[in-house]
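As structure tokens, one chain now follows by itself in the form predicted alone.
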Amino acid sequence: MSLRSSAGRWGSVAQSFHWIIVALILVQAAIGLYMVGLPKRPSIIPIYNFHKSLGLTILLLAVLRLAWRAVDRRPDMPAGMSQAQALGARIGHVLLYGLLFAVPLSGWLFDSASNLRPLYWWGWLKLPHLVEADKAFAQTAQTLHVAIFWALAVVAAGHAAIALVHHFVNRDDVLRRMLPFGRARTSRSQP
């Protein structure tokens, strides 16, 4: 498999970014949903620190993925895909990228405004506050962070559902070309 994308399939770099970010978001969502139900006490600080570091890692990977996307070609749309579907796919991807950035940035904003303790990425790199400490704004930033997370969950679920429709209903290669082990259908295997 090639590092770079071709007309018919995503390259291994784009696939790696895609699946690593998907896996990290699933882990991050589980941790985030778990930790909000925990009682507020010092013993939960490591869980919050892990959540923050993982979120910042997802942000870094999203930046790298977008940079790679700027220099890597995009596979062609499947034959027979309408202009409306192609436009929908592009809008969906823009939403996904925007939300990939917005969720961790809103978390960083919340952390900055709450000013509970310094923000370290994996206990190694101290990150600056994005805003001054402000309890009222921290509440707003927290609400925003949660709302953006749920928006990402909905858009990502829609993205996955559409990929499955392409695979099982349309029987095209939209999903297969993002799978590391997927191969294009031959003309015999298509209906």
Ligand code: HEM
Given for the second form:
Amino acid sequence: MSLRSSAGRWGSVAQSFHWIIVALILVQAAIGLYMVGLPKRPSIIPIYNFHKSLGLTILLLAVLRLAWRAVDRRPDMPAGMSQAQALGARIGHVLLYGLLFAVPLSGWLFDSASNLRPLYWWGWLKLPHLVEADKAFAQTAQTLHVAIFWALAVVAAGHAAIALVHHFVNRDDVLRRMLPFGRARTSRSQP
Ligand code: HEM
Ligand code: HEM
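Since the structure above is the form predicted alone, I would like to see how the form predicted together with this ligand looks, so please show that one next.
Every chain and every other molecule in the complex is listed next, the one we just looked at coming first.
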């Protein structure tokens, strides 16, 4: 399979970014929801640090993904898709990218405004605080982090449902072309 995307398929780089980020977000969401239920003791700090480092890794991957997207092409919209559907898909994807950045950035803002400890990425790279310590703003950023996370969860669930409808109802290549071993159903979608 080619590294680059073609008219009919996503390339292996775009696919890897997509599925690695999906998997990391699932792990990250599970850790986040689990850790906030733990009693507040010093022993939970490593779990919080892990959540922060993994979240910042997802942010870095999102930046690299968009950079790759800028130099890679995008497969054509599948045949038979109306202009309105194509526009809907575009808007949905822009929204997903926006949320993909907003969730970790709001977490970083919350961490910065709380100013409890210095922020280290995997224990070795010290990152700056984005804002000065501010209790009221920290609360707003915390609320935002949770709300934007749930917005991402809802939009991503809708996005996944639409991908499955494409595959099982419309029986087109939209899901297959994002899968490493998917074979195109129609000759039009072959690279
Ligand atoms: C894609 C990345 C991220 C996802 C999906 C995510 C998800 C979550 C979730 C689901 C929670 C639990 C919310 C709740 O029910 O209260 C949470 C909490 C938290 N997150 Fe993230 N997070 C991400 C990135 C980050 C980053 C980058 C930081 C900081 C640098 C961060 C800092 C925190 C903190 C400090 C909490 C605890 C909030 C509290 O004490 O109520 N998160 N996150
Ligand atoms: C956290 C979860 C997810 C996020 C954040 C996400 C994000 C995205 C984004 C931003 C794109 C647009 C790619 C681009 O134009 O550069 C995309 C494409 C795609 N996603 Fe997801 N996705 C998620 C989960 C899923 C799941 C679970 C499925 C399958 C069931 C899926 C199937 C697809 C497919 C098939 C495409 C290609 C659409 C096309 O060719 O036009 N995604 N995803």
